[in-house]
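Next up is one chain by itself, shown in structure tokens, the form predicted alone.
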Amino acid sequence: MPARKKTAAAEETAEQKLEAPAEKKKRSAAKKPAEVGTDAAPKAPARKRTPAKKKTTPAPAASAAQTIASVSAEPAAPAAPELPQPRRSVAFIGSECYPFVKTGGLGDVMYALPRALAKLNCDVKVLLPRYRCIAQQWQEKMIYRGSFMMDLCADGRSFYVGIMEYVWDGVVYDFIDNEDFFSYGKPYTNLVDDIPRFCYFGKAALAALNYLDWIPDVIHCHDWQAALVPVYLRTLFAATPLSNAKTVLTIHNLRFQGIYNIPTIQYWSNLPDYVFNKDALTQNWVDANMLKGGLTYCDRITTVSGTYAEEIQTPFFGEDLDAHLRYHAGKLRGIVNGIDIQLWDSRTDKLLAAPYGAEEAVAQKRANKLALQAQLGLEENADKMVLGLISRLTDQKGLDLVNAILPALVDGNTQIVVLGTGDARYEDSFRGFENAYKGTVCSYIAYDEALAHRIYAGADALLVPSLFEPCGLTQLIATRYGTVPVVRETGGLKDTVQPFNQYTNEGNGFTFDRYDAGLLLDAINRAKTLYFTERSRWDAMVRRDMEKDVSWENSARHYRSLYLELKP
């Protein structure tokens, strides 16, 4: 297919000038070729550099005698101001990012984590494919930064690499432009198309960094779609300035690994034969596993919760990579995700019937419940307990447990609201429950963002009984809206929901351990007992949940510490 037509560089708008990224760090070494096996391309125009701020020197410490005198004579002096944190540059490479393109939690992480890091004195660039499905409102804001041809395949076949840039809220977004790979379908179609697409994307992202002469301290890759980046970096890019960068690979869901036959991945990646061995890319002797190769060659592995980092080293959760992950356990870390607390804020949420904070949650949640019941055709009664379920309807989410116990939940005092799409068997079963229990059960088989907000606000408890859950976002959002989570103790659910202790009156939800329908029913019944018999303690938990810090700021600090560990 012909390459996408280049667009002329547009004049910078006032908004873009305000959002211009921080200066690039100075490099003493001369720039080397863009990439081994890649045609040389003209260097991109350099950005104007601004002078660095001068460091402040702390005052010399007082003598012991002076210290004793000052303590006895006057109050202690205020603490010295905190010194600026060391700056690190980080390149994020991943296949999706909200609001440009999003299919799941990865899109949220690629959006929120770079923004949080930018506020912690990190220089952040995000590299994404320029899919045709990205809305026109974003396409129009992109500025052409350059292009070149890149060798890709084992037979020397080369492809166009265009770079379109957009600067927003302290983060630079560079979109890799190529019509052969990104002009059709959604971000993920099938492995026949996706394997060549992401072999190209990983190599093109590194080549673009070389072309832009932007050499980060750390390259942070996400899931199997970017997993070849560490492999490329240590092989085909070993003689480029990028070789000084450290790599982090984050596993968002180990179930998806990018597995295909060895000849296909060898052809599309042109990686050397020695990386196709049982300790790197080869799996089951005949297949190549892109995620496995990335895990071998990266400097650190992270996943989205501490418990999930432990679970994936076991056969049940390890998806055939448990032994490989145990071998690399020394570089494996778990860092729990956060959520965007500006997007999910019950005080400012315009989609709610009655916005509220922790102080007025008890009264206003009743108003939101009545509005939700009216919208969904449920019996309008604020004294009834509403259980919400917002989920992809797949077996991972523990929906067979819900199906097994749902009739037992219909007791005249409880209502159930289900929102989501997925496997036909779950869609059909929930439709059947709605027909059987009209006015008590509502199954909204669709994705409706506005309704999701209203369920978080109007429900009393949220069910998340997952078979496995790397991190989970719904339970975090639920706490922001004062909706008590009922979860299985797995992955990020275990790390973020502390079970209610009736003796100490502590905890922020209800949990069960083994994957068993009876245990889920028991957890829900414990929640219902507290709700109906000790409402003051329930209301205290609602307020406690809403005051819990689930922002990205904590997660970003952990990631920043990891980057400093890699590049001290």
Given for the second form:
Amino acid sequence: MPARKKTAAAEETAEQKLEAPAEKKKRSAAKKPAEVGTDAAPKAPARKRTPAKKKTTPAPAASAAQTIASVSAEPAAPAAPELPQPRRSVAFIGSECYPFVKTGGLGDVMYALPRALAKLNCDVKVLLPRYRCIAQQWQEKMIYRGSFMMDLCADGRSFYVGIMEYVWDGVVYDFIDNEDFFSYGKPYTNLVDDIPRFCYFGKAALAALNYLDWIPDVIHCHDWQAALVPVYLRTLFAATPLSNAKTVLTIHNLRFQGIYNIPTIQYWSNLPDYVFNKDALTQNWVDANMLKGGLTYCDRITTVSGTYAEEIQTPFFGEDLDAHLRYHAGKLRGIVNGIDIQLWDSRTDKLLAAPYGAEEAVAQKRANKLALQAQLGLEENADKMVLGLISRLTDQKGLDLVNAILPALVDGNTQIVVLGTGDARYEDSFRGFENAYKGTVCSYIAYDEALAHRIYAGADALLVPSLFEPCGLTQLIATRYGTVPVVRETGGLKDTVQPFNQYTNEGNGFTFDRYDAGLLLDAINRAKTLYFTERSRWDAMVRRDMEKDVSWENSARHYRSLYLELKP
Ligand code: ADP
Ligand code: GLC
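Could you give the coordinates for the form predicted together with alpha-D-glucopyranose (GLC), as opposed to the form predicted alone above?
All chains and molecules follow, beginning with the one already shown.
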């Protein structure tokens, strides 16, 4: 993820970077554009229109339900599930989405929440950039839906917008295609490039909805990369049919805000002067803050856990926006994330050496542990306790605490597996520990989905000692795989992990409160004590974890209610 820093030199490059785009304007789309309109978004498309409210573009959830209903006269057919009414249409706009492109939990949410909403009678379209780094297997599935030229910059510079579509399991994915902005990065680079590309993306996403004439009830934007959407909607798009839509802006991580100097953001967005005021985009008189502008103009703000919704209104967690968030607290809600329980299912997970359900978890986790140890070059012994850590290696994740106590964890009975990439100082320190404790510590410095699955299954406990954590998904996935989470009581970690109570045998993990290495060590030692001395109580916790509901179902209902609150 990009940092918030900027330099004067960087500003110049930002403008040079996309010089003379006219020549390289069009990405060679799968098919050539049928028509290339002129001018910006709000222009009427030449293609046939199908308004969302009357008859939407693919409405697979409904069609599935109808199909079931139509065969229900057959004796053996199951009854059609009751879909909640009324139907709602929602456009998700964000910068990543599993399995196309993912750097962290945002990608998981952009995948799982639309699918959960589709099951709740929502018609969901997900708009994302068509990055070149999206694997060929997905690029091949995209179908060209149209293209046009869109005015973007203050000097009238316009850019190509292509729409490539893929419909999958009840959700429509529309990829915004433009080679100038999306042919580099994985998917982020640095603010110099990312500010222009996300000024472009927010406007292009709205322009694409207008072009497709798909006017949703709600436009649901995610993080700073989509935060200009509510601002564009209430200004440059105010006279278009799209302005009937309501907007929700979800904060997945307040640390990232999209801050740059005012002239640069004004140039790339061509937003009117009046939005650059201290109550909207302007911050500290000289900077423009894209997230802050979005928070001002959206109809509802959500964040990904109830505790984080409280925390971000305080100076420590507020990242300089606490006062702004307190001002807008009336429209702020916390809705905790879930995980996709089909994607994360230890019973059917093909990546595991020995898939398992709650009943056979104790035996099968030992088999997965042996396979993991063999794969990673650790001593193969199922009696060792394996502690896992799967994380972006950044300050947010409490890794300085882990570094401080790691030598104290190496006691002959414990192994440590780290999977992550990120800041060089953490990558180096974990590599150093692997060298110092060969066979006991493995630091796998990479992004590796398959290995992540195997660690969730083969580890006994998973560490998440974050400094702050808006929600956190690794503790939820661990829970589902019967791997006991050891977490710091902050944000979503506090809301999703109930500390083990040795008197009542309740709880599903181990927790500590203050950000202190000694307290992390203490929590791990409590876990170890239970594991090594009272295995039956540990095993019972493993089963409790696996039976806990960590799905999206409940939270998706909260989002649906929010949409209904906005458009009764
Ligand atoms: P964040 O979004 O702050 O990175 P989350 O806990 O919400 O944290 O989500 C992290 C997601 O990324 C999880 O799905 C986790 O399994 C995955 N992940 C993180 N690092 C890696 C890695 N190195 N390899 C594979 N998956 C990873
Ligand atoms: C962010 C947060 C993480 C959260 C994820 C998905 O990346 O750091 O806590 O789980 O978004 O909402």
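Numbering follows the first chain given and starts at 1. Remember, it's a predicted structure, so these values are computed and weren't measured experimentally. Between two forms, the rigid core is defined as the largest C-alpha subset superposing within 1.5 Å.
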item	value
Exceeds or equals 2 Å, Cα of residue 318 between these two forms, core fit	no
CA of residue 131, rigid core aligned, shift of 2 Å or more between these two forms	no
Swing of the smaller rigid portion against the larger one between these two forms, to the nearest whole degree	9
Core-aligned CA shift between these two forms for residue 377 (Å)	4.6
